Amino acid sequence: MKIALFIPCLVNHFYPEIARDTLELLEKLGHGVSYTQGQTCCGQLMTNSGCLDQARSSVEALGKALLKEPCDAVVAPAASCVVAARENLERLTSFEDFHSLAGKIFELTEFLHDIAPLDHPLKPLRKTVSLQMSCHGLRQLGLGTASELVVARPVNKLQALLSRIPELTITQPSRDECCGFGGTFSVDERDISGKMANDKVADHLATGAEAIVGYDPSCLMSLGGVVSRKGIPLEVMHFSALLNQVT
């Protein structure tokens, strides 16, 4: 499929390796992947504050920058940014470019997942993840069950990813709890945030894993700075750097 990079602000000025992990990844899945200039903020933080009109000229910025090239996707590594983008492209704007676009743009998990699956040979691995499942990929973007709910067959779209991966062991804590990184929340609420992300880490750390492996990247860095102060004997990553080393 002919991709349309998007990569949000967090991970362009903070993690640039998760980009490149999904660029590569990408790739050798047999993608031919584009990135185009201009690209600015989804205005999720904008909308969390209610700072509408800013949101409006930013998301519209970055509208103009995707439809630079056509694709049969846009692919972003973090879901929030995805919900946000799509969101924001849909009720912040008028133009009908704008609201087709939204409809093609995928967080990386749902992608590889429900768009073109991964079928791809793997690479053993013998390593113990814990699962993060965030809030946004799990409750507005179908990325797993939410633990809230009682159905009969919970879906968990990371873990069946992560699974094609021979020797590697997959757990995660039994509560999906929010890490309490929640854009200006951990701002404005700073001091429960941060008892939020120690509790948070410490479900993850009794799960026994060596590495907290999720797909979004503002609330794995969260639990990194956790994890970094504290000196825990933890690794943080993205799940596409996991995937990239194994592909």
Contents of the next structure:
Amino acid sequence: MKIALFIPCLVNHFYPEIARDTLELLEKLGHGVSYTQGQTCCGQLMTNSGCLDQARSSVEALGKALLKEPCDAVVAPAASCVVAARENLERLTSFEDFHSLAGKIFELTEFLHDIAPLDHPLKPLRKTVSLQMSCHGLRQLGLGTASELVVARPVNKLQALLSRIPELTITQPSRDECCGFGGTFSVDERDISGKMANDKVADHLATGAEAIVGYDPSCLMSLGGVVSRKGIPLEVMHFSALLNQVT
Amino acid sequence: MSQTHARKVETFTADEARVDWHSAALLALRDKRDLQAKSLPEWEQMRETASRMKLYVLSHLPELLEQFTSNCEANGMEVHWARDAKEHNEIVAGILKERGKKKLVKSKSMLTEEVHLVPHLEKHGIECIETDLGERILQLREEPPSHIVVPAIHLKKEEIGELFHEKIGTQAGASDPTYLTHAARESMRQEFLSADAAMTGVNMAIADEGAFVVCTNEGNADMGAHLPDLHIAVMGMEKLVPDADSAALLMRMLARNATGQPSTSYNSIFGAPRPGCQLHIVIVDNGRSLRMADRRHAEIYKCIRCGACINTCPVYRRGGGHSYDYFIPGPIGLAIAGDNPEANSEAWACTLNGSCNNVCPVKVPLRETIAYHREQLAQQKQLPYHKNAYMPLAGKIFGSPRGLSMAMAAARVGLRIMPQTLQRRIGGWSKSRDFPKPPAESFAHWYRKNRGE
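Given the form predicted on its own above, I would also like to look at the protein as it appears in the form predicted together with its partner chain.
After this comes the whole thing, all chains and molecules, with the earlier chain placed first.
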């Protein structure tokens, strides 16, 4: 498939290794992958605070950059940015090409699970990981079945992908509760946010895992911040790093 | 302008052990709710049906109100319509005073909190006794509820023991819940026997029957309503349901979702006054019809006040119910009143994680309504936490690929040269978390160098 990478601003500037892992992984899986310069923010920083007007130029710049190269699908390694990009391209712009673009943006987990299912043989990896099922991916993108819902057959797409890695042990924290990041919430409500992040790290640690693995870099940044502050023996990583390593 | 929510939680969050205790108490309710919901395979279908039924009610309110009123009147009740809080309180005070009533026992009603009924009646010389145990504890403490279903959830049994020792004469230092409950029951019994009027709320008002349902766990509503010769029931007009089947559907969900019980212990349907007694119903608008006119806000009136969204809310559980400006805390409170510019930080006491939406038995779009309030406040330039100042600037920087790139490069340099000790003292984010270790270059830069254009 011809894929255009959408690399959200936080990943581009603070976690470039997540973008490189995503790029290499998709290439190893046989996709043609391109990246266009000039990508900005999905607008989430502004729209999360209700500032729709302030997000428009950012969303338009992102849309323009993504349209530079024709592709079958746009793939991003960040769930909440995918939710915001889709929603904001639809509601904040009136350009039809932007609206059809919104329809083909996929988060990496859903791309590998639903759009171009991962069927490559994977190398074994002896490691115990704890899944960070962040809220936007879980409840907006449906990457898993949230614990509140009464569903006969719950799904977890991240687990489904990672369970293809031989010898990998997958655990999950006792609750799929929010990690407390929430964009500017992490600054505005520093006490509650910090407490939530600490509780989430403790829950991951209690699983006995060596690493927290997730699909949302912003939540991972928050959890990583606690791990670093407290000197907790946990790696914090995006799942693209794991898959790239074993593909 | 009231204090920000972030500021208000500081006293509560300072005692981390208490935060953990509070959070665990509410999570226990959430866990019991999950067990009960999962015992019914048709749960999600029930939510969808209940949601549609309540949407039907909201879109047929005028007819249903008239139908309910005329059926109640045919059943021998008296029905009063109150435009607002003032009118409601005057109607209630009028009913009591005309009949020379001096003492009212009331069961739990969030509506009476909304309209500040008790202080109004006390001004008229009418004594009001809360008979729900949690509410009675709070009345003795002169404190507002911190939750709509378990109003005294913020208190420990030792604190209640001290209060009861001081107010109703229990043994000093006693905190055994059974002992305290028996003492409360005994003291309450005297109040029931000496009251000359009773008030209850309404859980569901059945339009085609002209009857209403009251659900409690303590039987206090029934004890109150069955002793004196006057019963006044008060309700917000959104409590209507078309028929008994609709009420039955909500009754299957209410207690399961609220406290994880298959049903509340006492479920009474009041359909007529007892012989020689009077039964009045006061139906209140108090701003509801105005707010329902806004489609993006209207669905909050599907709410059946089970409190499940509050129990699952990670912010509420860690910040406590007294950290909110509005008398209803948590997601539903923010969804109802989060657009109040006087308490403009409330709508930001939320991470938009959406767990509340998923537990709601009538599918109120809580997350989306809270986000909508943020939009409204942004349009009015009533943003909290300095957002009026920095959001336009952020919009400009993030809207320009060059500007964003330069700002982010500067942030990377800043984080690289700033000593760790200083980073920790910035506060906000870094109060409990380190900043990420900045990489040498951006992905865009790496790509240009290594993959060309």
